[in-house]
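Here you get one chain, nothing else, as structure tokens; it is the form predicted alone.
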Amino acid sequence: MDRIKIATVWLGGCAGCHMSFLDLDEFLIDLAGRVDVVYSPIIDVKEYPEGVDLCLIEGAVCNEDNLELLHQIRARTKILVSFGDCAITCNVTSLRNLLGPKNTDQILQRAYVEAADTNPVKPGLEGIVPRLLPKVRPVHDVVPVEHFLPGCPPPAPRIKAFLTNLLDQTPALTGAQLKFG
């Protein structure tokens, strides 16, 4: 039987969900026996692969790079999981939404000039800082999501329970959408 291909992705967030994932400790060894991690910020893979069974997506959709990657993930993945509160509600990352959709330049000015300790320069060269979207959005606002795993971050026992439940339904990963969580 083929092993389940999983991915984890980090969009606009703090990496706390991935840190909680690493807190699975010895369960990671059990997990490694059942899945192939094919894409993640904790492994060195540059291109999101085809044929991914399950992807845990941490963070909100904040910039054009996030948006492009998210569409690629949805096209190449069977089951998407909004992983943590930033992916589900935008959480802290959405605070910039309070400034309104036309203020992305003001946000960069504040972050790179006004709040800088040294070298107060707003990045101006194309490709240095991804263009901000007018509004920070949760993952499910951009693409369909099958499951939500809440928490800031989700605690390791919740992640373990979710993955165990999902992996125990392995035949469903090859066909129909799962209905739980």
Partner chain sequence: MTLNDLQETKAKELATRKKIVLRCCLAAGCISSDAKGVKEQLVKAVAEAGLQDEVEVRGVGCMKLCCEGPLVQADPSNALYIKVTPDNAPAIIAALKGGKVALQQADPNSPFFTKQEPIVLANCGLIDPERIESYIAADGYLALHDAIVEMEPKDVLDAMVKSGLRGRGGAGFPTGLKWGTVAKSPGARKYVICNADEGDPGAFMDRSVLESDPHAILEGMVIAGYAVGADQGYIYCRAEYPLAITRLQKAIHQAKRLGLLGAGIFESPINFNIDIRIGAGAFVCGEETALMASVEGKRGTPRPRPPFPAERGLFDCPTLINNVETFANVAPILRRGVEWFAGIGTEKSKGTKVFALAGKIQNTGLIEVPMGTPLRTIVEEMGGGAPDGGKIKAVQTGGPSGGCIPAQHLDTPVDYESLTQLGSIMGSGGMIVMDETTRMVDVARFFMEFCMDESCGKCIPCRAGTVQMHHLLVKLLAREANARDLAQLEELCDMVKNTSLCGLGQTSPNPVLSTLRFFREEYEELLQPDPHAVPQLAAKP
Given for the second form:
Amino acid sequence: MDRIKIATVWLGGCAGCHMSFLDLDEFLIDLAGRVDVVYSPIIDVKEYPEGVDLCLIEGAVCNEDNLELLHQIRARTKILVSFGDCAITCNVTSLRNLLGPKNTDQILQRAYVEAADTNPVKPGLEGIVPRLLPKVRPVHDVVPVEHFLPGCPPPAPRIKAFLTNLLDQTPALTGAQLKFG
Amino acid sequence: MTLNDLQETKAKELATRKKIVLRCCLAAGCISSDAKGVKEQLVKAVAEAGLQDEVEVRGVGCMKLCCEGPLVQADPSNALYIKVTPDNAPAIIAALKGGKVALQQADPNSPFFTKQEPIVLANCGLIDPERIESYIAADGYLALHDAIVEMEPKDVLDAMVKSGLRGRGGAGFPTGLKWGTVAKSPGARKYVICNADEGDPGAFMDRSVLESDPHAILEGMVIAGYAVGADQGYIYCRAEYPLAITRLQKAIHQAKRLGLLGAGIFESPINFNIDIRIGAGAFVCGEETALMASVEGKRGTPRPRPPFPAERGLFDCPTLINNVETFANVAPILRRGVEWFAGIGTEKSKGTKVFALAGKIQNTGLIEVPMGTPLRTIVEEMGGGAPDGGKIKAVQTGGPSGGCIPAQHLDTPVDYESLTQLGSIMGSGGMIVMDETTRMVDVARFFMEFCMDESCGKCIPCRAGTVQMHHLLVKLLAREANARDLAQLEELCDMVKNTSLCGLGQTSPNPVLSTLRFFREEYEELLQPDPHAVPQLAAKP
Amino acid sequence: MAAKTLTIDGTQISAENHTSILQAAKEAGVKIPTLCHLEGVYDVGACRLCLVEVKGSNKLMPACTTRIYEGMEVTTDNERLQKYRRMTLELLFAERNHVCAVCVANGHCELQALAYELGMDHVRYDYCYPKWGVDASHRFMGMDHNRCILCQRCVRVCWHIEGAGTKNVSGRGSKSHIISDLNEPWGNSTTCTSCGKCLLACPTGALFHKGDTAGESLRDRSKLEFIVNAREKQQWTV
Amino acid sequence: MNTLLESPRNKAVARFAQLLASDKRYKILEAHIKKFQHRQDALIEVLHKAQELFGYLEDDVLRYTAAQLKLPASRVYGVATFYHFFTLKPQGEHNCVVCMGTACYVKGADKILAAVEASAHIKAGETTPDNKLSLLTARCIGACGIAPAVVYDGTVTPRQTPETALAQINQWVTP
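So the form predicted alone is up there; where is the form predicted in complex with its partner chain?
Below: every chain and molecule of the assembly, starting with the one above.
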């Protein structure tokens, strides 16, 4: 296979999956020999490029920015991977769904006003802070997803196994490698 | 009670009969339109006209044409008055004397009546359900006498097998075979249960039979008890049918008084008691094992079969469960002979079937037709087609477990196999007619909501699967679903059907499957395009 | 007791008469997935994960409640059964709020383990997000209804082994939930003996020991079987 | 000795004695239970009677029933909540049961229900805050021949429309 173009994105999640990705340590160097990272929170590219081969998506779809970006990603990427529990199950980010469909105000109030130590104010500047969706959705609920890489976060060896398998076009993960949590 | 006593009772009842009988429907439907008031006024009007010696005003059970109630029919003139109000009473009496009066009448010679072949409903609308003498005068309890005094249990079992009677509760299991299994099962104690938990929405056949001819059920049950060797029976009746319960209680009391129930029936050593158990609003209790749990005073959750109730049922004893209509067929079969019964209907479905005709149809009410009668005869000739010049679109049979049969299949004969082939079932006999204004996806959603609410919650596919199927149908109707959702719905139907514990879960996808089969375009019209449809995804599990 | 010969997944085995398919398979080293089965208490056939194909029957049969017979041919694993089992698990995950990352049973949960063993890598159904609470009123035990799968193991051990009957199921359908006494706070229960058997029985993190970390929440379910054998067979085998 | 007197069991016995002495309905219920010889399988029959007497199944009634039939309280509660016919909450002075059976549904029962819900500001299964009206639905009352049917305080009424239903309801609650 030619050098393939990889992207990683960070939607509604804690960045833990990306941290775990960085825990790949020296494998990152192997990886760098085989792939180009064309878009990621860890490199400085503003616009999601066309013709991406593989995209690891961390986090759930929580706000309008996430939604827009995800549609763009799907249109410009061959293979999507739901990367970590938040992308697959919504995980902790979805706990606000328990409050029902009209939870956005309530949740912002709690987070930015009630829990604030200083300067309690609700972020509401239209066009600057993306609006929350009424319900947090897993990635595959919005666009079709080819592969799932669970874990909270997925441990580095699991990420390595997954990427190696994928690059070598061998079967996907099985058994305990699919463990949530 | 002996045969002589029985015949004397009959003779006495017939001898005291008056020249003219005004039969006044006192089944639940007509009572809701003040039929009791009609009867009171009729009695009063008879007295005022000084006709007490000539005219009897008799409260009877269902007279079948429920949509036109309250109904009053005069014998022997056969005039059938409809939508009678208490104020009409004097006019009806005047009509008896040949006076011309403007009263609404139905034609007793219309196909609705003439195409019927009453076996189960033979006494409905004729006898007074609250008087055992009235039943005896119609040859009631004669079959019980013959069975107990002149036949061995195995002769009764033979007769049931030869008659070809199949269970009228839905699945159509051969009744004789079921009875034989219970009879053969070892056990000192056995039970007979009558399933009167008619839960299918849109079905009221059993209600009508219970309200109109309760003794027929008792007689059938005692005969069954004798044949299988049981001495205790239960009637599990839904609480929604208070009138049926009252009349059953009365009937049990009367039968006991005459020695036709209880200890030493017909002065033989045979004992049989019947108790009523009242349901409390759970559709799943129509399922045999759930029903038994409910009779035992427990949550009505089904358990896996085997063991079948015939081997281990109520209180872990061999138990025979049949529904109301099945028991109602028993006495007529013994009285009139198995050959007679086997001569009615089709090769595999013998006898008649009672249907409750309702929905978008001219004549709603109760009909009994030979098995194999084409659906078209039922809905178009007897039912009079859709009201207000509408067009019939489909007929729903079998309740939440059944399916919708589209108009193009109206020539299908109604028997167990033909309906199953069309993806529906005979069910207990509810028949809801739908016209062109009915949206089939909404009908599927309606039944799915029903199954979701009525799921007992024990097994996962039914408890959680119906929730997801309902969710997908709601999504479809809100025009928020795409082809992937529809595929998911179909996959869930298959899974819930094949993995649920009991009949309720296994058949809950039927309304979706049958509407998908015949009205797929109505689903597809609702679909939204999927902007990211990726063809290769279809192969993924 | 007479033995019966049958084949499980093409291998001929023999097992004692009256054993279930599940038991016979276990003895032959074939593992059939299940969530509601628990050694020591009666089977209810509710989770439908142990459904197997039996030759000659057009219906799938629950391995836990179906008895073996001579010449029976059982298939415990094929593509169709795997698909149904995965779907059953998906339905369970979507039904309540199972968040493995923050669950005390993470790593010791039968639901979680079955999900990865059977290759359920995501849930295709919409999550229901029902509102269920946590009953933390008991001195040292808690019940999180969000993690309950209604397998009724706790109800059965409380009834069959402990004999107290504190736990039962209330409501029906998707609104069913496990209760203590008259749906009272567990801590107020006058019947609960605080024996903790329900904790041992629970396959998920629904019933938990307060203060335990995920690492400490491993349960020794064999204790339940041990008690039953001791009581009913007078055999104290550990 | 004192702690024994204060055991939950003794407290319950004392409570039931008090209820029997102060509330005639418990006496009637007791007689009904005796009629069934305290048989555990009569639980549903007993609950029917209790609901008829009390209007709903309050905790004390459930506890009393459990004690009389020697059943675990959780089992009694489980049964009482399984069946739709039983209610654990007090009901309004009047009740309106809209039949949602198939025949009634295809003839517009959903519109009747919606009209009543909107007018009385309650959902099916709820009671108005002033306790005047409980709105319920039935799965099918078997009156399909006269669909759509509504039951007002136990009286089945045929061929209803949103207008006729509201006319009846508005006699009980002000819209």
